[in-house]
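What follows is a single chain, given as structure tokens, in the form predicted on its own.
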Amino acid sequence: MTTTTTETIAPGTGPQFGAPYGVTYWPDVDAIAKASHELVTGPRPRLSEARRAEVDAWFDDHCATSKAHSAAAMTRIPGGVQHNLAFNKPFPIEIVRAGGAHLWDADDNRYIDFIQAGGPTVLGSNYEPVREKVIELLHDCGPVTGLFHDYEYKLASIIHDFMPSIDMFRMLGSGTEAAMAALRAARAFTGNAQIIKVGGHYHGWSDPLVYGLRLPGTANLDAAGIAPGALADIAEVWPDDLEAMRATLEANKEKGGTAAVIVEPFGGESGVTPVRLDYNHHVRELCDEYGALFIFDEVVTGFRTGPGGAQGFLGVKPDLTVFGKCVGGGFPAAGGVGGRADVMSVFGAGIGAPGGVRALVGGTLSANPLTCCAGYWTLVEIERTQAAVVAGRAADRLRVGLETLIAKHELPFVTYNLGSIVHLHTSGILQLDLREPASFAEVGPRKESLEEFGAAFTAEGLVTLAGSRLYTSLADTDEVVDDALARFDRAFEGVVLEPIS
């Protein structure tokens, strides 16, 4: 295996304010890239036949319970899941309880908890300072009046104070929500209407923002039942390529102008594409020349980097940030969009707004009094705790175990960190590029690869998102990680190498 780690940040420190980061190092991106190149080109990684049949009959032997539910859920849900976190190979497992680093399934499995609700509870699961703030305000208020609640005051300033771009903030639903207000905000604001992406970043799901999703060079491939004209003002671009970028903001001078450029800062699905250090000050310098506003999506990176997020981290100054289940510790309906006063000014609550430019947004739900509070309390948490430096220490624990174990195995996965967001690249098919024409004949075999490792670590006491992410938690001992590595390497025990025909 490659090695794709490269030693180039103080531990525990960001470039800017001194304030303390989860993240140690900045991967290798030629490295990664070179060892992802090779995992897609070389022999595919499978379960073996045998470690399949045990995998399944695992999961009929001990989750009895889930397959029942599931089966049943199948009739009147599409899909039989209502979230994609929830869906894997053989069915999905009902979780019934959570606390710290674990989950329980209906059956009382118990699993080390790696997905960490897609991200947000840096804190670990059902963190109990938290959960107590908020019963407290379910037995005085109840969970939404529809009316002002202090703690959306609370929460805005604690945000601003953490991240000083953001003069003001508005509460959303969702990360999808808060891109698509994002987008509205810099068309109102600008008078553009183009909008710039990089191909594999991930935003939600609202019709303009599917556009070039999860794999770059995909463009409108997802876009069914999107209307045409939803997508005709995005341009996806290469990751890490300036070069595509400048051109792309030249060519949208004949169409008016930029908008805005909008990224995952880290890189697409938070580093699955893990771009150069200095890319997002190139791209900041790339938006002033061309008139275009900035916007973070730190749906992810949000607190979980630092509190600073990774505009903290990189010292980059967003004109606007996108949030999303972060603002909310994982409580329900938590998104919103924050940044310079002067945009911000267009969502004006009530009817008009300054100088007559409106952008409409809203939800009976957005900034309710329980959602608000937990996101204010968690806050707090992370930054009494320090939980992103503790959760940035686990994942670095974590991945040099997993290089040890893929060298122990003789594997070609491909693992590194961005402080807490550790990254198992298995099958490679997020690492597919197509524009080698090969590699469409990749993408079914690879990702039912995927989903045979994404059972075989739930097998062994292991959830993770989709098999090849895992978030720490300030939950997460050295005990913890090392129970957890002790269980990839059964995981990887069962893993054979299948030649490409």
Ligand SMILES: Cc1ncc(COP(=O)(O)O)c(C=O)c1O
Given for the second form:
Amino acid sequence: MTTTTTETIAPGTGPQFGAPYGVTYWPDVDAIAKASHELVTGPRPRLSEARRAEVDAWFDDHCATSKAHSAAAMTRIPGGVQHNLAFNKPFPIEIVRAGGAHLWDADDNRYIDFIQAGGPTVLGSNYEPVREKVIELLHDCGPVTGLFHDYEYKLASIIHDFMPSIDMFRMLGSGTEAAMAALRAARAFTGNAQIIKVGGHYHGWSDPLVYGLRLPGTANLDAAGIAPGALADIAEVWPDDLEAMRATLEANKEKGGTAAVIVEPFGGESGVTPVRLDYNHHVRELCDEYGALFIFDEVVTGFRTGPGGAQGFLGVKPDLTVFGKCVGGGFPAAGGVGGRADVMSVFGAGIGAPGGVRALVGGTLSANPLTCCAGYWTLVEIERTQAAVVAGRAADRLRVGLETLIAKHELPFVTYNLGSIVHLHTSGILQLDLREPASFAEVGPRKESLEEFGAAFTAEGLVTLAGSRLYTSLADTDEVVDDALARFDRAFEGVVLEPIS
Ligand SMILES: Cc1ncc(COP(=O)(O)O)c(C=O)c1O
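Form predicted on its own done; form predicted in complex with this ligand now:
What follows is the entire complex, opening with the chain shown before.
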């Protein structure tokens, strides 16, 4: 197995500003690329037929309520579940209880929770001190009034304290809305239309940003239902390719100039394709050279990396930052955009907006007291408990344990972590390189194998994000991590390698 851990960074030191961080090393991106290439060009990891039968039997024997309820839901809900993160093979499990590091389903099976609701619950699930503050607020004014509440100011202020680049903050309803608003602000402020994104980076599902999703090179492959015009002023550049970024910025000069470059600062899909440690510094320089705004999408990294986010850790100052997830502490309606006061002033709206520029954003439930209260106390608690550091340490322990298991079972899997975000590439579906024609035939079987592994992990009591990503939290003690590793050990026993023709 190729080792992916070469560059060591002491926690809370290095190029960062701000509070302590949970990232203790930066992975060797060349080693990851090499190992990922071997994973997708070598034999396909699959679950053996016997093990698949055992997993199916486990679901049938242990999850009767989930099976019945999800079958009923198929008649009223497209696809049977409302959430993209729900894992549907062999059927979705119904979660009824959450606390700390664990989830319980409707049949009272307990799971270790590495999905962490897709990232926001860095304090652990259903964290009591935040829940109590929210209940207090609900007693006082209910979830929403449509008028100003002091928690709006408290949240904007604490974000500024943690991230000095955020002069001003506009709270919105989701990360998707926030990314959409960031593009709008960039276009309104610069007067330019062109946007550059990086292949595989995810910024929600708004019309202009459903472009080049998940796998680099996919352009408008996922854009069914979106008018071609919505994608006309957006370009996708290959990850880690600064020359392509420069060439696109140069070409955009002919189209009136680039409004903004938007990135996930650790790499697409929270680091599925991790960037080099200095990548964002170079993009910052390119943006300055070409007069484009630089937007960090910190929906995942914001506060999960540490109170200062990826920007604090990396020491890069974006013009605008997109927030979601942690900014609402796992409570609904979590999103917002913040950054330079002069750019943010385009959201002033109404008759007070400077120079007549008015970019309308907002919504009935945006910045409701409940979410602002939950977000504020979540950030207070993240700092007080050093949750990102604790979660990062848990993730390091998990990753080291996974490396040992991968070597023990002689598997081609690839694992590394970026603080509390652990990647475990098993099937290689997201590592396929669409520039190589042979990759297309691999999409179907590797999707199947990802589903097999996801189901096998669940049957061992491990809930992961799509079978390949594991978020850790403050609640992940050494005992929880070691318990998880024993379960992965059993799950890895059923893996076979299927030759590809
Ligand atoms: C990096 C990133 N940006 C934006 C979004 C969209 O946020 P939301 O799901 O709140 O719309 C996500 C969601 O997973 C994300 O991971």
